Amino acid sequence: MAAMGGGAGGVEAGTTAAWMERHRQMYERATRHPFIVSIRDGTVDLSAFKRWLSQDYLFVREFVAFTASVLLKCCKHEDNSDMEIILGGVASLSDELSWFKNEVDRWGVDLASVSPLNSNLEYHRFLRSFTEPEISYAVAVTTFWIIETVYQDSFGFCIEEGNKTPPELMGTCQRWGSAGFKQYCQSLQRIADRCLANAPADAVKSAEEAFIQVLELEIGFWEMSSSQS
């Protein structure tokens, strides 16, 4: 973890080592919430798995007008250098929708009677928020970062050596849980680093402020999926 101090803003490049370090607590009941558990000793409740995948299609949905809102910034920011890498997180959003119009087909699910509940509406909100201008792209791709990121270790729980994953979620584990995802977070928690060590005070104070909520958030997304709340 790198040390704090130093550089605009009072940090160096490992920030988000740090703020991971500092909320470690929240950050592994984001990453090893129950219903990930539950999926990864197989004793998921398929009910809530299918309403997880729901919400999830609901959310990507909204996560696209987000993203785009990330690369507009980027493409505004002084350095765009990061574009490829973020235009491909955008570009993956649409194998991604079909990839959920696919699953929920296959598990049954009538997406046209299904609404967003109030867990992932919050999130919407949240989402949201991040078109307004006055929001930085040194916030907003650190919020990109940790949404990606909490997904990835999540799911690639479930795929680690003795897993007891059921095999018909095993493809849904191994979309976020990867190596190839797992590298794609690793360049955006880089791209947020090295943001984050050259904004301002205040920037850097909303991005952890943002990094936080994202967890709450995620949070309650995974009880929302397990209680329907």
Ligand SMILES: Cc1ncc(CO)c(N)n1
Second form
Amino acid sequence: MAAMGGGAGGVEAGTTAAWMERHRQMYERATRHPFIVSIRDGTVDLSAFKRWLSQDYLFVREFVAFTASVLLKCCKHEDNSDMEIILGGVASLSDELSWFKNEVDRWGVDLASVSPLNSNLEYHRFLRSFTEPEISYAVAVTTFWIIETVYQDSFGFCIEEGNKTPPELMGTCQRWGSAGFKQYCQSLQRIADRCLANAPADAVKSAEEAFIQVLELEIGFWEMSSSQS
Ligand SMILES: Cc1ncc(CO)c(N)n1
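I've shown you the form predicted on its own. Could you give me the structure of the form predicted together with this ligand?
Now the complete complex, all chains and molecules, led by this one.
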């Protein structure tokens, strides 16, 4: 199969596409999780959806600091032609947090009673460790790219042709599944590939390990949402 994201207007085959191929099974487990499949086929358990929604709100609050740290690393880098893309990603989280609060309200969830479950806390710890200055820009931006891409691919699947996604979940799926979000992920992918092409071997190795860790954490996050583990 052609590299993911390849083809016209996509992303040239690079390091990240090779990893998606090499870790294909785990990538599929992260992006075609039963929870996501249940949204697409319309059988989703709404209490699981609400759990995902309120947990993800807490995740995104934590994600702000991580994205800000990637932005800071980007700005310190000599080649900062990436700055506007990453700044756009950071800035969009402001609207995203408002969207979450609104959505949580609409689903009748009381945020005051929500605290992060274990898999979410584990993800928070991971994100925090990646804000450290020792983490290179190449590793951080690659991590940023895969975190966004798992959601893009997962929710994109829910709005693809043949979906039976419940109308009241379409807004959620469009947020991450839209063409605009896909383009943004592809921009991040091109940045990651360029950084990785110029990075020392040990940084490339760390970035691949982070890529795998993100897939594991994302699987854990879907598991937590669907089964409260
Ligand atoms: C758990 C998780 N991963 C990725 C994203 C994408 O921003 C998100 N909102 N939540």
